[in-house]
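Presented below, as structure tokens, is a lone chain in the form predicted on its own.
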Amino acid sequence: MLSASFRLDPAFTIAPVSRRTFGSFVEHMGRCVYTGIYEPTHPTADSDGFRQDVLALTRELGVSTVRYPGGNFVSGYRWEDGIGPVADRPVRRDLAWHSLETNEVGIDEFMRWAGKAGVEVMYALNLGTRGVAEALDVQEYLNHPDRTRLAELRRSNGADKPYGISMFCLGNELDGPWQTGHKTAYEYGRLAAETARAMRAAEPDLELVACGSSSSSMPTFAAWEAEVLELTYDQVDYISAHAYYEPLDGDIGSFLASAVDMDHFINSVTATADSVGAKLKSKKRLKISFDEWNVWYLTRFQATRETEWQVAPPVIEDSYNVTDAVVVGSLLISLLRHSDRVTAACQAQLVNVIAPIRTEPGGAAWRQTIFHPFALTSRLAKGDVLRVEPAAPSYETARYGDVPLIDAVATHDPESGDVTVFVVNRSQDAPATLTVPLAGFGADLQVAETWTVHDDDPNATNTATDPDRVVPHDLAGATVTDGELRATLAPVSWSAIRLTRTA
């Protein structure tokens, strides 16, 4: 059995927890829109045609915030066609996902399932092939109060109050080929910044996204940044992170060990903004949105891409397994070390797409693995974030080199008084022992609650004849004793403990 370790203690602290970690993400694209967040024939429909079992687990994921409305998609969006009698709304050709696009639902309509899922919305703006006009545009569609042409096309299509958003999407991925209106870095700083300078002019206190790199494999990545912000620097808040994980050839060892790579990513960027911000002689600190992430089945799709021209077409539809959620709790580990400049994060996609809610047109929604660390990390994870550096074995990995077998990070409630452990075991075929010693706080603790995923065959999923073959259940056997916390963590796992003062 192996055995890992590390202290906690409450003054060490990264920075308070950011409810937008917990971000998600609908595009137009598959069935993430139609048959998943929207289906007006389904038996669960309510007025305005959205299913409300996606809502309500949409709700039990704990999501803060959605990135609408693409993704690859919003580089060819005209957002007109979303507004207005739908029976007047025109069909496009979307070219990133080769579908056919109804504008059925738009802004208006996309808005309102916002606020019945409770989640604030963080929009991404055209600057494929529109500009600075059209985004003004829209700025003032969505956030203008009144007299102004489209302010008031706003209140007459039925939303009285403006919209308030706050967030914004500078354009997505442009770095990419793929990308309609793919521009080098100089081309897309410029326009970034025309943009972000005009609709400040409207709104200064906005929080405005650059594009970063689409994946650190780019040839182009930190480079890319480097350009983008020193020609945007002074106008944007944050700069964009995305990254996608798979088992590459059947290597189950390296995957488990994504979260290293996220980190280096992290900590790249990081230092890629800040070596800008020292030449530019700014106090200023540039924030990270790493608005898409999730475990991605990419060279799977990549192999079997079809390019039908077709209404809401099943794409990239994957079913997650244990180690598949595994994962993603670790991914969720780094992004919270990682609090003090990843302060937005946004798991792509919300239902059906690469997503924890899957659904059947006209039948049930359900849970894929990946839900339950989402959903657990988001209810749990409150406070501060605390430091973690877990002494434990480590392991050899064919991409990232010697890794640890065991991952962790802790937060905090002053409030409280609630500590929470998040903590994953990467080794495939040997339990851990955790210790944890508690002396740090002062207090008392013990086990409120307990959770981990686990299953004696990693490969299992969720379906939906058998929606809860992979569910979270108790941590058997955790315990404070004289003051350090114990656990038994199974392999392949993630596990949340839960730790409040004794009364």
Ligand code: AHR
Given for the second form:
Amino acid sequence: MLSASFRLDPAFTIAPVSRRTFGSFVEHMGRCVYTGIYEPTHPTADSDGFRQDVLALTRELGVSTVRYPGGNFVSGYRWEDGIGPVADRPVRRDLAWHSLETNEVGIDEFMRWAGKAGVEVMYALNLGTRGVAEALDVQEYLNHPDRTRLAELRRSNGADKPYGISMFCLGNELDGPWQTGHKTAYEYGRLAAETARAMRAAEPDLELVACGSSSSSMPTFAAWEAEVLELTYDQVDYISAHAYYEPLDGDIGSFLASAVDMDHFINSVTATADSVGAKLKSKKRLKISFDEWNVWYLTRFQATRETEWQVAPPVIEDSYNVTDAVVVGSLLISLLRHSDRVTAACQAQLVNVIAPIRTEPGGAAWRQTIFHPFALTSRLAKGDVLRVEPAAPSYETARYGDVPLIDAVATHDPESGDVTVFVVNRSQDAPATLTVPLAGFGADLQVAETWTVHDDDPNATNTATDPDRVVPHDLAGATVTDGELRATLAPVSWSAIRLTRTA
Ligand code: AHR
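Mind giving me the form predicted in complex with this ligand, seeing as the form predicted on its own was just shown?
What follows is the whole complex; the chain from before opens it.
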């Protein structure tokens, strides 16, 4: 049995929990849109063709923000193709995923869906094949109230009021050679700066995201951020980060430590951004929009890449197991721990494409294993994020060296007094006892609810025929005794424990 402990104190505040940490991502890719959120012939479809089973699961997941419409897709996308009468909309090639895009769903449909789901939209602009003029056009269509040609066009398409989108991504992964319209850091930085400057001339308060590297393993990582930010620093509010994790060569120990890499990635981007700020003698501090993150079995995808020109083919429909869910829970711990700088994040993606929600065309929708830590963290992380320094044994990993077996973060809601601990046990064979002295809270706390994602079979998955094979369970035996939280954490587990004031 391992043992771990950490102190919690309401004075050790990192930052308020940002609701935008619980963002997601809908790309016109595979079956995320078509037969994912939208399927007019489905038995649960509403009058707009949206699957109500998927809408209900999206609400249950606790998604705050949704990035749209891509992704690699956006770098070749013409937003005008997706407005007006559906019968008049063109079918186009999507070069990013070698699919056909019918444009049945465009921005007006998506905004209707977002309203029903109760989510904010983070709109990604095409800065791959397009530039300043087209960015201004879509901004005018989305946000200008009336009288201009594009505002009136929106109104004639049924949206009388502007959509009021406040957060725009200035392109997607333009450092990547696979990206349509791939650019050097200088080319991209200049374009992003001029696009931002022009958009702000109409709406000074927009929140704009410059593209960071598509992963920290890119050869240009950090140099890209530095050059782009030198060109855009005064014009943007965020730099983006993207990271996907998978077990490589069967190395589960390193996979379970993926959050160590995410921590390092965030710290590196923060340091790079701050160094540019220092060089520019700016007091402004940029935030990070971690607008693509997840577990993705990328190696498997690269081996089986689909090249047929089909409409909404199944693409990267990864089926997630318990270990994947524990890693997702630990990545959320990392994001929360950096709430002082990471104030927006999007799990990629929402439905079918490396997603917490899966559907069958015409059939069921179900929660993948990774749904559960996301939904629980979104529901329970309230108030302020507290700094946590676990004292725990460590283990050796091939990719990240010595890694603590226990990782954790906590939140404290000053209004309700609730304290929630999110904790992961990375050991593959040993349970761990957790002890957390609570004296700093100055009030008696008791356990209000506990959840753990664990299974004797870490490879267990949820499927259409067995959708609840893996569900969170009560963390039996968690108590507050003598002013200390005590709990036992199973191997390969992620847990959440909410404490509340004793009445
Ligand atoms: O989410 C899948 C893809 O991953 C996105 O289209 C792209 O931005 C990233 O490389």
